[in-house]
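Listed next as structure tokens is one chain, alone, in the form predicted alone.
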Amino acid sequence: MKLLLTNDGSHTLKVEELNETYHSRHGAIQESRHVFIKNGFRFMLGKNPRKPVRIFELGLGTGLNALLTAIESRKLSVPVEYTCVEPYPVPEAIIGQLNFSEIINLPTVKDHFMQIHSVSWDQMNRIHPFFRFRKIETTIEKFNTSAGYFHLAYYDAFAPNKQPEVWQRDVFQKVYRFLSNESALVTYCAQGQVKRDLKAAGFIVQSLQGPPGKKEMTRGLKGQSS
């Protein structure tokens, strides 16, 4: 993996063998805030506030989405239960080089970030009073949970041409099953085939303005009107 600086000053990682980065080179933090916080977490709170909000993430990666959600849950005093699956954890030595804590520059952010990466796998951990966090070292294909358990899904895998197995219709159907009614899935990806497969899986598909440097992103709704 190679450490890269994106346009908003925050780091991302490039996987050389895939020629793929974990975040947008236009800005890692601003992309995550736009796609997953603004159009995911805050959108769901605006539609139907829940306590706690149960979030599923496909791909822990650098932990940026989890970190920003932890910050937001504390700011809004909204309890969050956060579960992610990650079959290929980023090595600790690389995690220690990421500058998210310095860029965000809020009290306790560095502690939260390091906890997200250091807590035990496969069990629920409390990062702060409003944020419970569980990471599971497995694939989405092997992961299972009760139908209707989650309120929101962050779909943040590598692009379909790099990681095609997780962008298949049957995987979207699986995610649809373990989302509750009045729920949503958000992803940076706006490919036509992905939208068609989300629709075929049962989602109401919305094309939204993308983060800086990207024209569109996608949100899929379950059990609610657009």
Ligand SMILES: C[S@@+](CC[C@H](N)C(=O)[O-])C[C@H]1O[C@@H](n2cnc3c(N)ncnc32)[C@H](O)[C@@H]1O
The other form holds:
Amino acid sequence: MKLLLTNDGSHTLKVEELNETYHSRHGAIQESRHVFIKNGFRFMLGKNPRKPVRIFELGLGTGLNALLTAIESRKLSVPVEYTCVEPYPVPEAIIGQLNFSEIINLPTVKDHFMQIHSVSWDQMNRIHPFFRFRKIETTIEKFNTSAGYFHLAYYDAFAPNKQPEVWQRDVFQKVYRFLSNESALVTYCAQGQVKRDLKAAGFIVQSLQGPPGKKEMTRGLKGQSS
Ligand SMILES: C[S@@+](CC[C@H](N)C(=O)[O-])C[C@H]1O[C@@H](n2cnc3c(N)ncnc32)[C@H](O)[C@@H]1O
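Could I see the form predicted together with this ligand next, after the form predicted alone?
What follows is the entire complex, opening with the chain shown before.
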């Protein structure tokens, strides 16, 4: 793994053997805020405020989406229960070099970031009064939970051409099953086949404006109209 600077000044990681980055090179923080916070978390709050909002993330990786969600939940005083899966945790030495806390520059952000990475796996941890967090060292393929449990899914896998197995219709069907009625899945990916497979899995598919530097992103709705 190699540390890279993206165009908004925030870091991302590059996996050399896949020739793939964890975030958009146009801006990691910018992309995460646009795709997951604005069009995922804030969208769901606007649609149907629930307490707590139960969020699932595919791929904790650098922890950027978890960190931004923790910040947002505190800012809005909205309780969040966040569960993510990650089969290949980023080594501690690399986590320590990521500059997200310096760029975001809010009190307690650094602590939250370090907590997200240092808490025990497989159990629910309290990061701050509004943010409960659980990370599970497994794959999306192996993960399971009760039907209808989550209100929102952050689908943040490596691109379909790099990791096709996690963009299959049967995986989307599984995520659809563990989402509640009136829920959503958001992803940076806007590929046609992914949208068709999301639709086949049951989602109402929306193409939304992408983050800076990317034309589109995708949101799948379950049990609600646009
Ligand atoms: C594009 S990166 C995004 C990571 C993270 N959301 C972030 O902001 O850094 C994709 C992540 O999915 C993880 N991953 C790879 N295969 C997976 C699988 N089968 N199930 C769940 N996560 C997987 C990778 O290890 C990586 O951390």
